[in-house]
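Form predicted on its own, single chain, as structure tokens, below.
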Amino acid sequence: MSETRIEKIVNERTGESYFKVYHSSGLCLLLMPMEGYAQTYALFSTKYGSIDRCFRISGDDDFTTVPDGIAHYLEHKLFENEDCDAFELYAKTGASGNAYTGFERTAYLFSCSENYLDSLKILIDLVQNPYFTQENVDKERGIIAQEIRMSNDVPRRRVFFNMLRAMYSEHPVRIDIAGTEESIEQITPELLYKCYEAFYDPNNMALAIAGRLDVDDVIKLCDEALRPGKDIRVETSCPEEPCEVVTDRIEENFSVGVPMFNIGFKCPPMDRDTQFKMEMAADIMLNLLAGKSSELYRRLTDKELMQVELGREVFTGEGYFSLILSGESVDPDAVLAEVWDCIDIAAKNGFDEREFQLIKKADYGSLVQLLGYAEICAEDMTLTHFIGKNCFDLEETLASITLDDVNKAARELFARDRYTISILR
């Protein structure tokens, strides 16, 4: 078993900072405490998500794929152990606690304003310590297939999946995070823990707390509640998604006053460090194209095609890197058509200057005042962490970004052979 490591993480710029603790155990602690704070904000996350569904672990000559919708399924049951569930526990000791799935990640938290170690230690004790039944795992299916058909009734999520659906032919990303009701029919108990076993070991995984709390005290706890890791080897495999689109439209008639729409524009993946400012970039570029300032707002407002600004989203991950355009309007294609003239003005003649600063620093200033928040903390530790980075390096990449690099991303960024439009009718 290694020793335990204390590495303090700094931000130039404005004096913050945090603790990474590389623990004996195999988990990587990230510990910021936040003077004047009253709340506690804890955040334990394995580097799994929806999209990892087949795998191998040190010595699996094959790989193993698994049912759609199981990481989600897992974290369901990790809530639940033999006697109650978290929410009995956390009630207790007077915290607050959830779970979450997402494509690439699974995180359990809570936060409280006393006794955060009691809870810490419920949370550990809660990751740690899977119990799966048959009788519990058939139980949870109704529970979950009822979570599925209520989803698929959202129309802003039917949207977005439908449009992730035309855009990838092949990556998992297009697939619901909760699986389907069919291929959760298909979840065993072995299935989950083998799922556990490869992706819940503490070298996979990360504990951020932000907020008030003391760095010695969490990691004496640690020591006390942890397990060491066994140092498992996963290797994920995910197939190759080709540039082009399925297909550049998909339309379904849907319970909506107005036409709903997401035009979603295919671009192809980067390496980490590309995609980690390119993000940035890109995240600039569409409030320059579509925010309240831009003439694209004009134009559709002018024209009674919208009343609010287009939602913008730069939608990235593993093997993934899309831009999204979402809104309601009575014709979505009279708004496609002004979306791609702006595109065309912008790609040829480029931003202006001072806008690009305007929204640059917002964009600084809103980084810098997130810092106040222990949950957002919590969060870009972990989200960081798991890319190789550290929350901070959000600040000095968006600093270093150019109105070229923005001007790169409208030229580059869009292409007419790989977009399409969703639109609930």
The other form holds:
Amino acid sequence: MSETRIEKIVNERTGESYFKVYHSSGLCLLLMPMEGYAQTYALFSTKYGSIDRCFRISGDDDFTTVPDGIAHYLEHKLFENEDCDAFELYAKTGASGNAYTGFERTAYLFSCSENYLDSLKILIDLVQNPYFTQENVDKERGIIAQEIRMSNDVPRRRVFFNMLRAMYSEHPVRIDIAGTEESIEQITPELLYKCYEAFYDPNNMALAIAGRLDVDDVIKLCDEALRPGKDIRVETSCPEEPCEVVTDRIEENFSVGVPMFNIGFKCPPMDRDTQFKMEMAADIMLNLLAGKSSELYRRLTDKELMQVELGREVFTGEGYFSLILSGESVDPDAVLAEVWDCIDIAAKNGFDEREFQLIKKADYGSLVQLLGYAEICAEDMTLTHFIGKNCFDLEETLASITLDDVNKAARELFARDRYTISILR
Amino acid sequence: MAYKIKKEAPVKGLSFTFIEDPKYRSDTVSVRLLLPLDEKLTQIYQMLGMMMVDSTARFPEKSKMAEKLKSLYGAEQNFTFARIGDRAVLGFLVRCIGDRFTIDGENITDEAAQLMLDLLFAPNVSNGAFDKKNFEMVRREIIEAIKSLSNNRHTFALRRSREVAFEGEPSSYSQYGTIEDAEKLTPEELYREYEKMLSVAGISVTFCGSGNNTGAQQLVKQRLTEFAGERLKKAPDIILDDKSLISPSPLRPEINETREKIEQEQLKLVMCFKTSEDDLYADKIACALFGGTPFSKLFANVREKMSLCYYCQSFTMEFKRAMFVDSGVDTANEQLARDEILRQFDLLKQGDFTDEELENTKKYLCGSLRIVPDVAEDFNSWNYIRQARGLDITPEQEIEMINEVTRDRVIKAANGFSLDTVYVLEPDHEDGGEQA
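For comparison with the form predicted on its own, kindly provide the form predicted in complex with the partner chain.
So here's everything in the complex, that chain up top.
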């Protein structure tokens, strides 16, 4: 077991800082004390999400493929110990607990204004002590089935997942995080334990806390409560994803008032370092392309195709990178035609320098404000840590982006042979 | 307690609240207009609000307004429509980062404050009418919003249940109105209503930021005080100056059950209970014990024990003295869920909860309150709601009031509620899912 080591991460420009503690257990603690705050927000995350469906750990000969939705199911079940569920435990300390599962990460959290060390102990104990029985696993199935049905009744989600299925043929990002009612039927306590063993080792996790906290007190509690990790090496396997999309069009009827659409532009995956900067450059590029000051926005509103801006997202993760434009329109195909026209113009002429600088300024303002929310600080510390960065790198990387980077993104990320439009009518 | 709060009411129909906390990274000025709520005006107010933030005389194009906001480090300018009791509240907000965070130390908060004054007093108007192009765009947006209301089945069910439960009362009116009414509106009519709106509205201004008595605050304060003083001289009697906005919804003699169908997978069930009692904090605790926390009766039984649903929660609409229970279940399990919800409510009325459950519920509510001042916009909203009830208190005082509620008061509060409305949004196909 190595010794605990503390590193102070400082934003040289503003003087703001947080602590990265490499705990002897193998867990990385990310601690940001925020002066004057009543809230303590803790986020215990594992680098394990719905896309990790095929894996093996050291000692295994073969890869195991697990049922879709198991990471999410595990999140539900880890919220329960032998005697009661997490909510009952947090009720005693006054904390508000929750958890969520994403494509690449599962997180357990609490927010409180008193007794944060007691709540932290509950959080650590819960995550370290799985308790799965046939009975409690079966009991959860009905609840999760209703969660799946509830999600299926949200048109925004339907049109989004349809787009992912049309864009990706092999990558598991095409599968709904919660799985399907059929896939969760196959989940057993044994499989849950197998996933837990592979992905819930402290070396694969991070505990971020922001708000009212004392760094020494947190480390002391972690010394007492954390069990050392086994540093299990987990290898995931993801089928190779072709560059092409499955289909350039997918439609579904769901009785929506105005047709909804997602246009997905599939881009080649890139290494994490390139991706970090490209994600920010692409975000600025989409803003220049489709924001309120853009030619595209003017055309769509003048032609009465849309009344509000297109939604914009850079959707990235391990093995996937895509750009998404979304909205509601009486004629999504006409919107698509305008989108391509404006992409062609941007790729040919590039964007306006003044407008580019304004968007960077606005993005800087947004980063400044977000550091005022304990939840977002904990999220940002975790997300950047998992890709080998720190949360002040966001500001530094933003400052380093040039108009050339953005114009390059417009030229290289769009291609007419790898996009899809998903429409819900 | 790091914050300071100061309130002033210099003229009838105008109040200022200054919330200062050194940790706030942004400066906000928010103006709320308290207005009467009638069926036609709701749509007009919604349109007015949207147009006032979209463009002004100084920035008549949306693109120019967007550029201006970006130049202020991505300042935000938005509009919200809310109902409090039987009144409408039009909320306008301009927020930007504090001057101490700008790269070259430039002052941007004065300019942000000027944007607020522009949107209130210098709209994009000529010859007695709002700008035609902007008007048409907003009208189309409203019409599309009306058409899209049912897109999200869950929020649609909640919306419809409110309309059914408060039928005939002003709070049931949709701010989007009808397509037919939207098509009849003209830019001239909107401008006439804009002028009337400013002459009657009760105006509440809140400043949130790290400093007090800033240039931006002075600018807004001076202009609004002058405006309110002048209108008071002209027509003092029409200004809305409510001290409390409570508008109880009367209990029906018989339970109303409304069923509607839509294409979806899961049935949405909403139940509305009404009370004639007025014990705000006992009502809140009773509701939280019933279904307002993740360890409540509904969560523990309907979800965890019976696995009938993913969500089954209760919340109050305190200005209407109503409580809603909101759930999504399989069609085949509807009756089971309804029976259990009502059974749990009966148990609550009989006092079937432990002292520990009561204390934990109070802790949960107090914990949420304690962190309200951490976030300027949360504090701003919380403060306005309390003010709208005629309460001049701090979150710390509210915590004390919650902790003073006794078990007997909670039982009495629970017994005050009776089931009034059941709204069911059913899937329009026969496949209702498996029986639990």
